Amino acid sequence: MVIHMLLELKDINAGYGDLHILWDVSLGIERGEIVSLLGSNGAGKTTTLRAISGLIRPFSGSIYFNREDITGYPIHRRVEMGLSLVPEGRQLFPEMNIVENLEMGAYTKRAEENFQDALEWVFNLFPKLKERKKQLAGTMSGGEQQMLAIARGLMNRPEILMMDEPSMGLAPKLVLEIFNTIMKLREEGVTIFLVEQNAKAALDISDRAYIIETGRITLHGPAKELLSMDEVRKAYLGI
């Protein structure tokens, strides 16, 4: 049986300026999965989500969504094809209310059409940001913040989404609450590319994982077996 990809990296190089960071990179996931890309700070996960969204423009190497080369797409397209990324810090505008954030996330033709719906969609998933609409994004707590800043993510009804670090800097019990979340977006249809330090709880609710390591594909596999594995447990689990 032949698998297609909802997304793939074909050997990406890719960097800043004269400093390359990532070295012939591949990677896929299939449709409705939740896979992880594991690593220390500075081995190349956000470099990696950046050469997806087209933050960054690879050196060498092909991306492809839904079958589609998209290497050279602009940002805006990627985002109307069904790409979205929840950043790293979540990046909201603390002087605008909770509405206000999510209409930031409805920009592209795909979102404006269907804004209403998707509206509704994210608030039963976040009920407490119903409550608080007309609060201020500045004057919530870390972990309402990040609920906003995927909500955010989720009103261009993305196929795809792709989470910087969910969990930094948030308490465990708010940690709990984010990956249940992340569960249920899976059930909800939507395809989760996670980049995540807090290895345990990502392998937790993963069925796949990628580690890198200096810009490179060290290990990948189903997470349970990676769960298992000496190297892994080591490493990233401080077992």
Given for the second form:
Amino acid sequence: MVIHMLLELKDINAGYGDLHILWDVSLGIERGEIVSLLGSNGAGKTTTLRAISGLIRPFSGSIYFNREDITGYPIHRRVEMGLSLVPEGRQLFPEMNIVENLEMGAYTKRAEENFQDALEWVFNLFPKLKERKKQLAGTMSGGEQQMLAIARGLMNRPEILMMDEPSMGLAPKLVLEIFNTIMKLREEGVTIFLVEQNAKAALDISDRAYIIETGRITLHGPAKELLSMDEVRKAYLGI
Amino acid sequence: MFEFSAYVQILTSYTILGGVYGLTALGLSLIWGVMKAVNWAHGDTLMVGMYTAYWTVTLLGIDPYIAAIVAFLLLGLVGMGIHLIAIEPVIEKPGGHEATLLTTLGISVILESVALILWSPNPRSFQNVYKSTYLQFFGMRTSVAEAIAFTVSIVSIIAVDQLLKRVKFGKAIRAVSQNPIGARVVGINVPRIRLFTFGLGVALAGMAGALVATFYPNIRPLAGYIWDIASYVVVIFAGLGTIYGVIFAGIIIGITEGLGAIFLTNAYRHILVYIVFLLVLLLRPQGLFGKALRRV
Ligand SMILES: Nc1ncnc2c1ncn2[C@@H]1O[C@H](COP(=O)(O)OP(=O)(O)OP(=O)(O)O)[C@@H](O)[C@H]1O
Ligand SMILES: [Mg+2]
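Compare with the form predicted on its own: the form predicted in complex with its partner chain:
And the full complex, kicking off with our chain again.
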């Protein structure tokens, strides 16, 4: 077996306690790609991201990052390697202000040295955050919190940014803004792994996509092909 | 009967004790905030801090405040040991937070039994110049030992606050207490933060014990109980997760206890503390300082 992608999952089985959720999930992401993972509620998308990021340990299977087997690594070591997650529910530090949240995003050694540059970078991407440096995260609106969560993930200067439903609960205008930002990030060399329920928007900006149903990958291919497949259109695009 | 000046005297002493309650409670508050664990052995580690001061001063003849530093460091290590035995193995398991009630109770029983076997139940105290030298101010009289215990307690609380606000590692402690998942996601080594926080909390209790030992006539294996209760009352009174609230709540509880000693006699002085405590729980369950100081 040749491992050549930036991130690769081989036959991952995972779940919670006795609950088996993911069944032999294999997928890969090339450097510079935007790849989406689509599926309905409870299909196992968040669980997949938890296994990759190290929030949970898989029952079996392997995860490779930059050709290194990271399956047994604790989460903080994976973050240190450049694997960042913008988690479901944002998971900000509610009683810290914007700058403090971003400082925590730069907690790793890899991020520490370039803190000022990274700060400028994310303030350029999200000018709103710059205007409100001292606002507590807990008092921000949902859209602002989502931007802060993405910015916090970027402070680590990740090689790959994994995002769990970044458009969840946002007004259409903000959804557009978030997807524009994702495209901008790709141009700046950040590889993106995107989990979404908003399948149409995700497929429009993705290079490739995987579809997961009840814990199994059932389809995968170039985003354009998936967009034109009848089964995808019926199940996920409502067409 | 007492004269007015005697009342003032008693209240001064209990105000000072309240400052040390604050320091002890801070340790509990940190541990609760970061890992939602209840440490039933907290008062017992304070007791070990008392004996650490007693033995280092009487056997080695060193200054009691060097002994307080020794107690801080030693109990820091003891605290990390307790953490690795009683907290870390259960804290992430289902029901783990509740389990710490039992595991730390076990540690408490062990510490008290070992202290009884090694040091007998007899109360001890030791002589030192700080205890027998007095300060006079505004008609109040207090030993230098008590004045130092109060001052060091307040300064230590402020130092911990600054650690949490300004130092990266301290900010990571706050991050874990505000959102453990978020903390893991940004690459904070959460088990290490838990270990350090538990060690720090117990080190503060150990130092409090050593400070109190300089003037306390009752160093004994079961001396920790009163401190457990007082510091839990302070923590809840202050509202969980606040730092300066801990100073004020400590002093209020100290003064309340002093009023109890005056009006209800010494033996029943804690009753007043519990009455005030119940009133606070009924009227302001988030604690007296819960909202205003939450930003720490
Ligand atoms: N912490 C947990 N403990 C137990 N079961 C869980 C846990 N988290 C998720 N599950 C279960 O695992 C399954 C997959 O959940 P997951 O969160 O991965 O789905 P998802 O695809 O992200 O769904 P959604 O679109 O609703 O976010 C669900 O049946 C869910 O109930
Ligand atoms: Mg999900």
